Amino acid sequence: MYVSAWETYYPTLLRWLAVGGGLIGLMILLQKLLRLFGVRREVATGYALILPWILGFLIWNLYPFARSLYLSFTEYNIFQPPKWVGLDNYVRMFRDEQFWLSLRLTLLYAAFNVPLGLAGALGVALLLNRSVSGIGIWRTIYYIPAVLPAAAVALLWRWMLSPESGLINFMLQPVYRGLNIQPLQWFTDPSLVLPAFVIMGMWGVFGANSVILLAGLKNIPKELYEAAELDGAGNWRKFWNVTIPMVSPTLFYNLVTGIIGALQVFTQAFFITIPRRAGTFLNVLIYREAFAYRNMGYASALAWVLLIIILLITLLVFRSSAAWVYYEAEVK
């Protein structure tokens, strides 16, 4: 029996219209209620306009956040109601060898990837800040990695690091023959898993990080460099005493976002199989426990531990910022 496109999609369209109409009705109702309580028209209209965002935040952000905290103290497999088990999930976690392997891999990856990526992004931004012909084209080329799909990039790197047919091992063939060693087994040798992912992570040197740092470099007044030259400063002294302090707020922003991103890496590890004894990344472990093994309670506990780790490291970075981040208008 033939079903037209209209018959297929009109129920969904009607639901969308009903939700939209309901939101508009709630906005109008909220605006009128606030006016009845004596709130000024501009303020009441403002609250009414942000009502959809508030509802979205409460329903899709705050509620799942609180629900996951509750589930972390339960045994829950989706098909049966949650069963309260107290701290059992956390006790199990600290006895789980796979958790410790994954935690070690995740922290080591962040420890190598973040500083290398930050230094590389700054170097690229310095190159893109130079006045050369065709600089706009070069900036566009270096930004392309930021818009490429993460899954496609992961598959590309999986091919490039393939032990048998990968481009990197092909280029290293003269080195292997000279040292009389076998090609490196990037994703099958547990000792090479971390270096392989760090190499993949250097892809992030280009793209958004470089563009953000380039914007910070553009905001440095040229008068500071001219004053430094008059004082006899060379290129290195100008870089260390002018560029770094003036771009430190941008470096600080990239450092915080880089740490959060590195600790939450998921796509690359999800599409690339690595030995179990090498561990995996915490986000992948959380996904597997939740959706492969249906241990929603245990996965929620893992997620909360990851959140605490991110918060603690980020707090340490914020506390250290007073020693190395310079704000031009700041009064100490």
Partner chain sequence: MTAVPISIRLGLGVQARRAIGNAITYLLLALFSLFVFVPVAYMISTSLKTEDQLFIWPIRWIPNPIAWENYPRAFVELGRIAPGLTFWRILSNTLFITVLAMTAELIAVSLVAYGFARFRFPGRNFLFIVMLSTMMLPGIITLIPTFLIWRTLGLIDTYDPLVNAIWFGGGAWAVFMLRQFFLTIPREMEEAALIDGANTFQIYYKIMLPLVRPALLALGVLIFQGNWNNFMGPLIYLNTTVKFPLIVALKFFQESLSKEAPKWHYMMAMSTVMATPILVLYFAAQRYFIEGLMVGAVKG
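Can you give me the structure for the form predicted together with the partner chain, which would complement the form predicted on its own we have just seen?
Chain only, nothing else included.
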């Protein structure tokens, strides 16, 4: 059945205008009402201005948050009303092999991708910080993988790592021949899925991180290095005792955002089909349970487990930061 583009656009366009106009109307109404009740002008206007966000928070954050917790204790296939099953979904998870495989893959991916990406990024940032010329050009180049759409990156790397005819296996041919082994199967071999994803992830991650770290390096006062030199510090000591402590807040920021991002990989994983025996990324598993199998309850339980894992790891990193992140303003 063919529908013209305009037919699919204009109902949405009308509702879009209505929602936007309605919201602005509501803001004006709230301001006038508050004024009527004798609220000071500044206070009334302030509340009116943030009204869209307050509504959005209630509708798109708080309510779904509570609802998904409730759903995680139910069996729900959309067509019949949710049925309370207590902890069944969480018990089921314990026996679900796909869950454990996916949890393992997701955690290992984060465990390799984040530190390797940070170390690589720091290396690149240190090179760029050596007063090289054309720094803007290098920076522009290194940032390219980070702006490319994840979907395009995923397809590109699936092709690069294609077992029979991908660029990587072509280039590795002499190695395979030398060692007399079969070509690596990358994304189609369950035991090589992880390294394949890590290689792809590194490509995307080090550019953006190195640009941020470079800004951190540029902020280090020259005097610190001069003082260290007077004390007879060599390059290595300067690196460990000046550079690392001074960029540690930036490293910390990259570490936290990197972990949160790595645990939530979706698009790349969705575009690359991997064998079932390798598991999949947790976000893809949740999507599949919810929208392919219509297990809304079980999917909600999985989402809550992912949230708790992210919170725990973030908390752990924050706790550890006291030991290794150095803030200048802090009195030690």
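Only a predicted model underlies this, so the values are computations on that prediction, with no experimental measurement involved. Under this definition, the rigid core comprises the largest set of C-alpha atoms superposing within 1.5 Å between the forms. Positions refer to the first chain, counted from 1.
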So that I can tell if Lys32 moves, could you say whether its C-alpha shifts by at least 2 Å between the two forms after the core superposition?
yes
